[in-house]
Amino acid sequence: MNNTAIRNLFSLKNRVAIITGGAGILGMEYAKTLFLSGAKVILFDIKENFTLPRNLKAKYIKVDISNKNEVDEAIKTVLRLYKKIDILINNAALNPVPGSEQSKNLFLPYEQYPEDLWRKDLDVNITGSQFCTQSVVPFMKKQKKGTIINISSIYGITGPDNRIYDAGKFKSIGYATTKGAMENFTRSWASYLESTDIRVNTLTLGGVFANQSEQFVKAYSSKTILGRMAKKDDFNCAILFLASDASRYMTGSNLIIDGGWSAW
């Protein structure tokens, strides 16, 4: 293999990429990458008024992932842009940084949960992905060829270490929950899809650093072979794997990204 081959696996030259989450820190970065890769970039979210860096050509549309009829609306007006849809990104997810004014009923003990933040994670990290998928499948079905990457957390496949909070604070059951489901959701869409050339994997990530307090930050640390939480830029070689001809032959799959955190 040549260099040229090698530069073509990785390329994403005129296909159509959705992002869901996509203003967040990290779908911002996978925007990004896949962007400088040769995609068309599309941001699904639900800020108003959000304003794309000057780095970076891409649409935003906003729509809520949780109502279908919004997400069948945004699909269709991707398509009638592009004509087509080559990746999707389930990344959008309820994760407020500890300590942040979002985050002030995320941290409750699990029996004070809410109930309306619980239907909320379910609506937001589960369901939105259903939605989704729903929506792109037939048309990639259609093309014979898609790629599919479900976003999931180290806390999907190992329990929450609570000791790492402040005390009284305990890391969302339902973010937990949601993201120990997205493995699944993963592996039967992939089975669902078998002989279509439609991928669906998943990556699971570790802890960004994002102006965390420095206790949590050496905490968190702390429990990684790395001895450091993760860049925001850590997981863009891996997108970009998932997202191209690159893993051509991976579906069904899960790739952990977490710094040694699920190694000891």
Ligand SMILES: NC(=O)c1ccc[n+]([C@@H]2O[C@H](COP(=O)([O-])OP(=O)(O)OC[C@H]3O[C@@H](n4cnc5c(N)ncnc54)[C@H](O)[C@@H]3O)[C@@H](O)[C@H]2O)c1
Second form
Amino acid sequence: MNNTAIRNLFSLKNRVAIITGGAGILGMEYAKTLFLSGAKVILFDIKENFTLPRNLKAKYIKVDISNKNEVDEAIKTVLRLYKKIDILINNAALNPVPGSEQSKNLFLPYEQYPEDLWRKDLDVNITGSQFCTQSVVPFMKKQKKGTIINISSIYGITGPDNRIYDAGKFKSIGYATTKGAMENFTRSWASYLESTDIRVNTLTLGGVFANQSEQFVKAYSSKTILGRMAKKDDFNCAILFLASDASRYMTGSNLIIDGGWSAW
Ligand SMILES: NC(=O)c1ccc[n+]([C@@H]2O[C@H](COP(=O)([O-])OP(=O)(O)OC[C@H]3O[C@@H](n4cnc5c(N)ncnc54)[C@H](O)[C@@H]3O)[C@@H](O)[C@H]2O)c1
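Show the same protein again, this time as the form predicted together with this ligand rather than the form predicted alone.
Then the entire complex follows, led off by the chain already shown.
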């Protein structure tokens, strides 16, 4: 393999990529990475009046992915504008930073975890991913090619270690349950799409530093082999690998980028 062949494998020139939760912390990172690699990027997010950063050329579509009609309409818009869909990243989830106002009820003891939040976790993290996947796969089948990346977390492959949170706080049972479900969501879709060139993989991530308390960062970091939390750009090369032909022989699989959290 020569330089050009390697560059071509990683190139996303003229590929059309949808990122759900694209206006979030990591969605923005993926958007910039895919854009710089040549892709036409479309962000699906529920945020009102979202303004794209100056250094990113992308299309923002306000869509609640837990609403099937809204998803189908948004996919139609993408097809009208770009004629095809090559990449879907199922990234949206309820994942507020510990200690933030939005995280208030997400860290309750499991016996008291509110029913509305539990249903919302399922709706956004799992049902939303199912709706987006259901909606794009028929077009990927027509194109005979596509790649779907489902975002999971260390809490999809291990139980939360609640000792690292403040006393009386517990990592959302709804979050951990749906992230675990994401892992088999991947295998099931990949298996269903056997003998096609539509590949489905999971990218499993460790926790990202986002100004959490010093005590939390120290406790979290000590659980990783590399001794630190992730930086928000630590996953960009992994997303490029999974989105591009560089991962052409990979499907139904799970790429774990967690600083070694799950290895010891
Ligand atoms: N940040 C971390 O430490 C971390 C660690 C492991 C895994 N992850 C995973 O990475 C992904 C992104 O996390 P993040 O930290 O960027 O979170 P984030 O909260 O910054 O981004 C999530 C985005 O999803 C959007 N969203 C929520 N509900 C939606 C809906 N119904 N329809 C459309 N969009 C909706 C939000 O508006 C938000 O912009 C999540 O799947 C999360 O589980 C994050």
